[in-house]
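This document starts with one chain, in the form predicted alone, laid out as structure tokens.
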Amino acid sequence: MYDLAIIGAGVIGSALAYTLSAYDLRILLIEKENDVAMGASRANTALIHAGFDPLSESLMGQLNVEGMRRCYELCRELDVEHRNTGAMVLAFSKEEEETLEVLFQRGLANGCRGLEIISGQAAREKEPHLSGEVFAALWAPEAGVINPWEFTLAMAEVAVRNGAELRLNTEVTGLAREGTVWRIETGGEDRGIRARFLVNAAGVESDRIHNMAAPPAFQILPTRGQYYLLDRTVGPLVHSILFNTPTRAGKGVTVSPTIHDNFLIGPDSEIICDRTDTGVTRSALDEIARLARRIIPSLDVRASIRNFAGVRANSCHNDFFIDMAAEGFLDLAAIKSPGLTAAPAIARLARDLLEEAGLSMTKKEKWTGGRKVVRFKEIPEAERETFIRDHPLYGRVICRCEAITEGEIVAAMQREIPPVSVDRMKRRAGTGMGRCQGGFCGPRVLEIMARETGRDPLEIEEDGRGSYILTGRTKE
């Protein structure tokens, strides 16, 4: 029997076992899909927010700017890629300049600090190739991007390394309270897991989950987003995150660099009936590119190098739910934007809601935290060729686009949470991210990844269960 079961491997659960992993405590992370950071946590904006949008009173604005600062530490503790850029938030009116103000005073209600209210000019010599007809902007100093599911997984492998377990592929199918313990359906062949507590970290799903151990409390409205990525050689386009000011419908289309040094436009804001609809449409694109040029006038959409979309968990709450829904049993639910950000401080006031509910909080005698990469485009150049002579696979390079070696792709087989598919591998090692996205080096990752493994490469994924690559062989 475990201690705690945690349902759903997003940033939010993950970052919520790497916490209590430091703790004596028999943690179980479930996951239904066939890797961590399936949903939101791989299919977002990536960045960090400074804390100025949501209001004070509301959780998000309480654990925004707490959450913002413990990303920065972590991710240098967990060698988790992401740049302080800063962030403007654009005015084109007096109309627009008037909330600038709210979010102003908002910002400085959430602890967020350096905002300042700066002119159109002084905006545009922050951003060269920003529109002439900004008229003011808000300056935020502390805002930055980040990798998304780099920063989710660091934080599940170092839970993982300090001995919770992570069971993928395991969808929950029930619940039901048995005395003082939890039995978490999943339709597999053990047909029921134990757990003293149980976590709700389930995404756009959290809803249901919750259902299935206390009455209804609050609804998911499923809310696709999509995106434009755009490749590094349309040049120093932005250097900071830029936003439209934000309306009701939410806080708008940006324009922004990613710490890959692409450039990412959107998102739209659309409800779906359809949890798992990641699908892009040609009308939406070609709204999110009017409104980018907008911010930015000479923007070309025709440097995309890919589209996507993911789906956020908006809610008929408009907040974080996090609540002691039932006996045992923690909701970490409707987490949508800021949540990246905030998950750190989620996880910190979840560890305190189980321990007031009387889970054991014991700090371990030992406990292993940090995490080191190595990305060879980062070695100084005086210095590689001494490390190809004493890693020699780091001197080939698989993935042209990006630099990255066939060392580096063998170092993310060997860490604690090894990829299972090409898309996964991608997300680890950064193979397939740059301009051809993977129409080169995929088959050779393929390939390297069957050697290592021993796996048939007819059995490896291009991304999600049963996305299988090839279908059969030319030649016995």
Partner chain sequence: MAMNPDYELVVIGGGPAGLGAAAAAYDAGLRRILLVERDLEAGGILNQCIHNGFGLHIFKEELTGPEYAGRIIDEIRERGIACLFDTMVLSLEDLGGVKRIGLMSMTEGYRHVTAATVVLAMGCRERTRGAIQTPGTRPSGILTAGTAQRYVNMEGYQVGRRVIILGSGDIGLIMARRMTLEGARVLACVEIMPYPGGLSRNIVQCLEDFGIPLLLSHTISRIEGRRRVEAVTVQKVGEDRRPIPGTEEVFEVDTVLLSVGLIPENELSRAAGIKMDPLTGGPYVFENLETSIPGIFACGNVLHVHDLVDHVTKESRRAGKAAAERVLGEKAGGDAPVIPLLPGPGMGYVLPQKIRKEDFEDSIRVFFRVREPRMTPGRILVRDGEKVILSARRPYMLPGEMDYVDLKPEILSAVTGDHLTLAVES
The other form holds:
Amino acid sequence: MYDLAIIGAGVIGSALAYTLSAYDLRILLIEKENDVAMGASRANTALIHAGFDPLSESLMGQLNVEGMRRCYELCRELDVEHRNTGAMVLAFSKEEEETLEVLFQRGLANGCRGLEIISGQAAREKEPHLSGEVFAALWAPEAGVINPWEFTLAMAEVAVRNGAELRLNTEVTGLAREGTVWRIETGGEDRGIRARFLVNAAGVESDRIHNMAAPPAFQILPTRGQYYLLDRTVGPLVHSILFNTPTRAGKGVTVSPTIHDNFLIGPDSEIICDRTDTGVTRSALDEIARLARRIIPSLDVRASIRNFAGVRANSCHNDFFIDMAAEGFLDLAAIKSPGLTAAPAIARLARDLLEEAGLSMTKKEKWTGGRKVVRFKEIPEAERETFIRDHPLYGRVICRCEAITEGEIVAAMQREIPPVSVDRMKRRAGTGMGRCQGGFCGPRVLEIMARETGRDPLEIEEDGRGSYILTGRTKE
Amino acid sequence: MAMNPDYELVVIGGGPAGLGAAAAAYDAGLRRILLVERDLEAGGILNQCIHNGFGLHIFKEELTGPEYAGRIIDEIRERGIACLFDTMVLSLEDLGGVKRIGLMSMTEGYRHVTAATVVLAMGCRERTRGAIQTPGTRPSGILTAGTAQRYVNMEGYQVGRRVIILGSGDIGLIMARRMTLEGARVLACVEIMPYPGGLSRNIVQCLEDFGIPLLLSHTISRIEGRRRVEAVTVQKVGEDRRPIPGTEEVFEVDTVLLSVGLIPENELSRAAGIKMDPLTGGPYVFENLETSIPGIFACGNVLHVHDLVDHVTKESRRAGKAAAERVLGEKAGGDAPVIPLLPGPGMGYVLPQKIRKEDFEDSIRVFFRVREPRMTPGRILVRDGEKVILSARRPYMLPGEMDYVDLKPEILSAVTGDHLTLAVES
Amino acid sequence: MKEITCIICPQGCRLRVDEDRDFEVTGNRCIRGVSYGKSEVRNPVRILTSTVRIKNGSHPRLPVKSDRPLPKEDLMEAMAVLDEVELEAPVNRGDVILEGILGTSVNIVATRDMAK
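Moving on from the form predicted alone, kindly provide the form predicted in complex with its partner chain as a structure.
Entire complex below, previous chain first.
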């Protein structure tokens, strides 16, 4: 019997597990995929939003700035890759400039610091490749970029280290209230998992989970967004995050640097029927490229190294849905942008709501926080010689594009939540993230993972369950 | 900076280009040579190219990739040239003459060596799905042909049962045959251009021999499959290379092999500040294969993508010899006026891109690729201003075939303009 | 009448070879097409390249080739024979690893050295 079960190990579920792992609670984190951060938490724009965009009266507006500040703190505490780049909203006309003023005022109300409306000329001084047609811009110095799956993973790792239980490959198929306890059916052989409190952090599936526990209250409108990842060989394209001014026609696209110094452009926005459809389409990619070139005319998508899509949990309410929807049942649902940024604040709010609902919060006597990751690239020049003498595995580069060493791969396998597939390793060590997309290092990563776990290489998969890489041995 | 660098020459890369350069530099008189290879053994991509067809120009017989590699590795062994394996070059800097190279390996750790000259021979890598932006999902079972080749030929794994190949480059064609021989079913080879990318010999012996259709002017317009590839949609393309609606055909496959081009691997060169030619994807070089940084030379696929390893060997020998001449002070280089060599109409690229106007002793071999295929006879023209100074007949021209013309010393000495142009006669 | 592509040069002429008229070749743009067309239709042969299993080597497979061409139609059968071979390292380039495959006089030889 658990005190609390969280359904969904995305950024929200993991942030909550992290927050509550400090208390004397038996916590279970349930995830249907084979790793944390498998839904929108892994395929998004990877931004720390400053907080000028959401309406002040919305939950998004109330939680964004708090989440943003906490996000930076957590990144430092948990050694999560991030960079405070600042962001600009670009106005291409007088009319759009008026919208900047609205955003500026809203940002002030939401608690943003350092906002400034600057001229097109001043914007181009910050971003030399910016279109000459940019008329004015809203500068938001607090925005930044983050490694979203590492952020999720880091919080889940600390939770697991402090006693939270993570059950992967487990899909919730039904919920039933038995007296003062929830029984969670998972389709497996066990007779259900029992927990006193349940939290719905199921992302794009959160309306379905809600409907298992309470009368329908909201509907998820699965919204697909597609992206280009561009190689850093295009040069220093942008230094900060560039947004179009939102208009009635849409939000435009974002052009931003990534924490690995590549560039991300996207997303579009398309409501789809199949919540798992993360495919990309020619027409959407073409449109994204066209819109991005309006911002940076010299942008060349031939430097593309990957296209991907994420499905966001938008809802008919156009806001987060956070509510004790039934006894002992808390929805952290319909978490869309800026959900990644707001996650720590959502977790704080959830903690308060659960305590109010009767979950007793006693701090653990012993809680081990913090996290440290050795990244070869970050070791200062002067220390490399000694470090590698002491840790020879960090002297062998496996991923050439990103200079990731065997030491980093092996270390990732020894953490609290070890990777089970080549893509899971990519999310941890960064192997295959670069321009060759694992063409060189994929076979070697597979070999190291098989060696370290004693598994047959044929069993090592690419991504989720069933994504096998090898189909057999030759000559056998 | 110390006057005496650790090495006269450091060669970066132990594939055919690096091996050829190191041996030639030795033969030209250098003794303090270091060859650095990131893999556990020398030979580079040849080790996985187990098919035959290599070496007709250099060894006058038809060898397999490993045999060709074996022979040029022997040349290095016989000369006693020092090699470091399992070692990555992390940095290259020009310290005003002397070059400083950052090396790392498990056994020797992280350190720097210095060299009077450097030959870049890092080879190339394959274009990926991201580069061609194929729509659809992202399941497993989408590999570059070269990655598949490594798995099948060196590691002994089969990577698919029902396969479609996108792109008709030679590695893709070779893998169509290899996977068929190993029991897979290859359903088709799909090429977006109206002509094949690979040699006709490979079209015949790798596709036609096994009844594998070659679909020209077609592309894969969609990949399906949630976990593993389940199907692809193939469509005919128009002259704009865009899929034509209504021509969709679905192939049920579990594997997509990509053979859609190669890109010189020049991250190190770029970081060193070497000037790059966007047409070749490699450094700009002078007639002696020297890059924009004096004392740094380039050869093989890092310079421009070759179709024949024999050409790589020849080119790398020139680079090795040129590095030796630089060390031994036989060629001053430096201050001579420079004649740029530019690609004119119909020309994809030319190499070298710059010729130093000094006392020309030998002919200068100019490599080029044309932009469009042409199956009727035509001429390659070299112009000095308006004046045609060389005209060479070709029975046909194909972008897939690297070609060359030789500029004789007397032609070069007579140049009066400030640049030369190489073009296809219109 | 058989139609084949000439592989002597990249022009890839479509050759027509008439078996009934002493393998007369037409469609060739140069003289080299004639001899290629005749032999390719009379007796098509290929060098076979593949791998065999090897124990205790630096790699689990050793590349091999037939030292002379085999009849085209025998390639799959020869592959099946190679499936059964397992060697022990070390092996040297050029070592004969299988003599007279499929009862022919063609040997299978190693195409690289493989140390223990």
